[in-house]
Amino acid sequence: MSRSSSINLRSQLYRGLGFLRGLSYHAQSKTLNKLGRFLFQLESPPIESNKFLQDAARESLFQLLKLDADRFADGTYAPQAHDGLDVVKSWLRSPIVTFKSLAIFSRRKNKDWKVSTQDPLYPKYFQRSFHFQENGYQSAESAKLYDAQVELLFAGSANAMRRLALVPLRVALKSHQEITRKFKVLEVACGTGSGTKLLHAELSRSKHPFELWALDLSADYLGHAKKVCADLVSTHFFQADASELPFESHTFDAVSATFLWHELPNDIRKKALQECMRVLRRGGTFISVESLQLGDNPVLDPLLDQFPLEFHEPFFKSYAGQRLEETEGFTTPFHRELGFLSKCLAWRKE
């Protein structure tokens, strides 16, 4: 069998797994959404009856899943970065996920976004139930359910969107091959550790010595990340605020942040972006994977408008209207790629 035929066959297999996974999460999500809206008498948003929008979103999702499969098939992504059959686990835990998710519908109906504890160690903007999760990011319980709920929200494509960061990371690694010192990477806002495992998979196959540092503001989510990433070598976790990074300038060869910027108030977002660039070495790479912003894919703009209304996302509107590519003090990104509802940007520090 020729190499191209082998790649094509692997691509078809990966596509099959990806689409099966996506359909499974989509079916669970549709069922949960209908049940939750029925039980709590919540009207469906108008966009759900917009066939043109739904078709465009479905096509965009399929394009991402195809791209994801092709990159595993041709070796762009490391095999260890694949989700495997975690969809089976999602069905096994679906009763508890369903039960907890129905509570989200209740809080959404009552517009209850407050947390039960006010921890003075956290900034004020952080003390709210983002996504109407129970106690937001200040809960070990929400950390356990977060990945499953995000995959339900994005029809099984959350990790496919996160993996977009691996392409510019691979470019950065190649440019470092002739340098003998360790390749140091900082992951800002590591959350539950899902992105950490993907970064580690790419770093591990490079055969170049590395160190991966992962930080998060939430003690509960950081604790969860440590557990699921306990077997990752050369990986360090610690609690810190993205807007006040506890590192000297010019420390890291790459800095990565995934789905962070829309969770921050405008002033904090600016500080955190500046901090990421500050701790980066000259010639280093800053990688961001985030939600689309208005105008990135105009046909999907209604979904961006609806998102903060359906979920408690108080800072999403300001994020969506301010293009990251035009961040003050930043040069034009050398890498830009859209994938379903996300975009990956990468800059080199001059």
Ligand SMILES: C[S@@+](CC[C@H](N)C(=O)[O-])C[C@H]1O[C@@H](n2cnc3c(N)ncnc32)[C@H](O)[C@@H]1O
The other form holds:
Amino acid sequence: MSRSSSINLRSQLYRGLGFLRGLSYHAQSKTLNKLGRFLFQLESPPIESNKFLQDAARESLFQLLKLDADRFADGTYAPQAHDGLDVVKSWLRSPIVTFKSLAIFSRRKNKDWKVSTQDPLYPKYFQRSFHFQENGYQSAESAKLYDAQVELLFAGSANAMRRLALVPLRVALKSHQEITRKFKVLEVACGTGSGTKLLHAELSRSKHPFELWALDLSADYLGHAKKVCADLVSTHFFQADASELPFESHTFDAVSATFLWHELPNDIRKKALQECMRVLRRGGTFISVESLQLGDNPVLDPLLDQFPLEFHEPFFKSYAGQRLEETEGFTTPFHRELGFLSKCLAWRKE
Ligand SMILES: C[S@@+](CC[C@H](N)C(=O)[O-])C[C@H]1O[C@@H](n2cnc3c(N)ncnc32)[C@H](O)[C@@H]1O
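The form predicted in complex with this ligand, contrasted with the form predicted on its own above:
The complete assembly is shown below, putting the previous chain first.
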């Protein structure tokens, strides 16, 4: 079989797996949404009957899933970065996820975003129940449910969006091949470690020695990440605030952050972005995968307007109204790619 037909066959296989995974999460999410809205008498937002928008969103999701499959098939992504049959785990967990998610509908109905534990070590903005999830980022229980809930929200495409970061990471790794010292990477706001595993998969296949440092502000999310990433070599987890990174300037070859900026108030977001650039070496790469901003894909703008109304996301509107590409003090990104509801940007530090 020729190389191109073998890639083609593999691509069909990966596409099949990706679409089945997406379909499964989408079906679970639809059922849950119907049940939650019925039980808690919540009206569907008008966008749900906007066929034009639904078609555009579906098309954009399919494009991302196809791209993701093709990148596994042609070797752009390391096989270890694939989700495998993790969707089976999601079926097994679906009763508990459903039960807990119904509590989210109840909090949504009552606009109840207060957390029950007020830890003075956390900044004020953090002490809230983001997405109406149980106790926000301050509970081990919410950390356990987080990944399933994010995949439900994005119809099984959350990891495919996170994987967009692997393309500029690969470029950065390639340009480091001749340098003998370790390739040092910092992941900011690693959450439950889902992105950490993907970064690690790419780093470990390069055969160049590396160190991966992953931080998060939430002790509970970090605890979860440490558990699920226990077998990752050369990887260190620690608790820190993205807006005050405990590193000297010019320490890392690459810094990566996924789905962080929309969770931060404007001033903290600005500080954290500057901090990520500060700790990068000259020539280093800063990679961000985050939600689309208004105007990135105008047909999907109504989804961005609706998102913070449905979920408790008090800083999303200010994030979505800006342009990450025009961050103060940053050069023009050398890499920009949109994937469904996300945007991957990468800058090189001069
Ligand atoms: C939406 S989650 C994204 C997590 C992960 N990167 C992912 O891809 O799923 C946002 C994460 O940002 C963390 N976070 C919020 N504010 C932070 C800060 N100032 N410093 C570090 N982490 C922060 C939260 O604890 C949470 O884990």
